[in-house]
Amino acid sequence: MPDGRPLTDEEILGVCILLLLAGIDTTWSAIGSSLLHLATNPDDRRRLRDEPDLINSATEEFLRVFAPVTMAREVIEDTEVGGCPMRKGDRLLLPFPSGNRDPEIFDRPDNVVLDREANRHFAFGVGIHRCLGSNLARMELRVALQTWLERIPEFTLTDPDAVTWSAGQVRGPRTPALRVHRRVGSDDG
């Protein structure tokens, strides 16, 4: 209840739409980024396939490195930050996932470390703005990767230069072309 008043029907509908739709593009962006990494890093792909107990730490690491969400905010009063003037009403994209690359917090911050133990990343935000669906998103990413690697253990990109990345609030690959390597005698179609 904002300001002690009941929510309007329009506000309730907006929250329902947000809850139903918010995780769609963010989740498939995280899945796509993770699969892109595995397609272009065969040692990590083999290791994750050969050491399935790494799936939980690998999931957190993919979320850290490929955090798909950037928050948008509106400037509420004229100010200046780091020499950059901002005016009331300006819209900003706040790349808080850049904290996931802080070398004071993460050893080898720009590398994917599948068995990284200390991994308090910002992929889902923090505080009152933390993602409500974070546990569901983790599960979806983990299950997608497990299922993919069980069914399609070998894959590469047909054209790595063709991969484009989205811009704006949700970041992820948009045009990857995977080449799946079928096993001889495979009966899975």
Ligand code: HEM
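As the structure is a prediction and not an experimental result, all values here were calculated from the model. If you superpose the two forms and keep the largest set of C-alpha atoms that fall within 1.5 Å, you have the rigid core. Numbering follows the first chain given and starts at 1. First, how it differs from the form predicted together with the ligand.
For residue 108, a C-alpha deviation below 2 angstroms is recorded between the two forms after rigid-core alignment. Once you line up the core between the two forms, the Cα of residue 117 stays within less than 2 Å of where it was. The two forms, fitted on the rigid core, differ between the two forms by less than 2 Å at the CA of residue 71.
Take the protein just shown as the form predicted on its own and give its structure as the form predicted together with the ligand.
Lone chain follows.
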């Protein structure tokens, strides 16, 4: 109830549409980036397969390194952030993926470290608009990777050059080019 009044039908519909849309390409982008990493990094693929207890820290690490979402804001009053002046009405991007690789915060920021312990990343934003679906998203990513690795422990890309990336607010790989190795437990890529 904003300002003590009930939501209008239009506002309720807007919330429903946001909930529906916000959980689609975000999660498939995160799952896709994580699988792409595992397909192209055999050491991490085999480690996660052989040490399934790493799934929680690995999930957070994939969210940090491949954070799919960038949001925008409008400045509501003149201010300065980190020495950068901002004027009321300015529009700016919040590049969460970039903040997630801040070398002052993260050791080896560009590397995927499956057992990274301190990992306070920005993949779900921050503040009053922080992602409403973050725990659902975490569960989806975790279950997808666990199930994939149980069923398909060995996989590589048939054509790495065929992978394309979406542009814009939600970033992730879009062209599937996976080769699945049928022999369960095979180590030979």
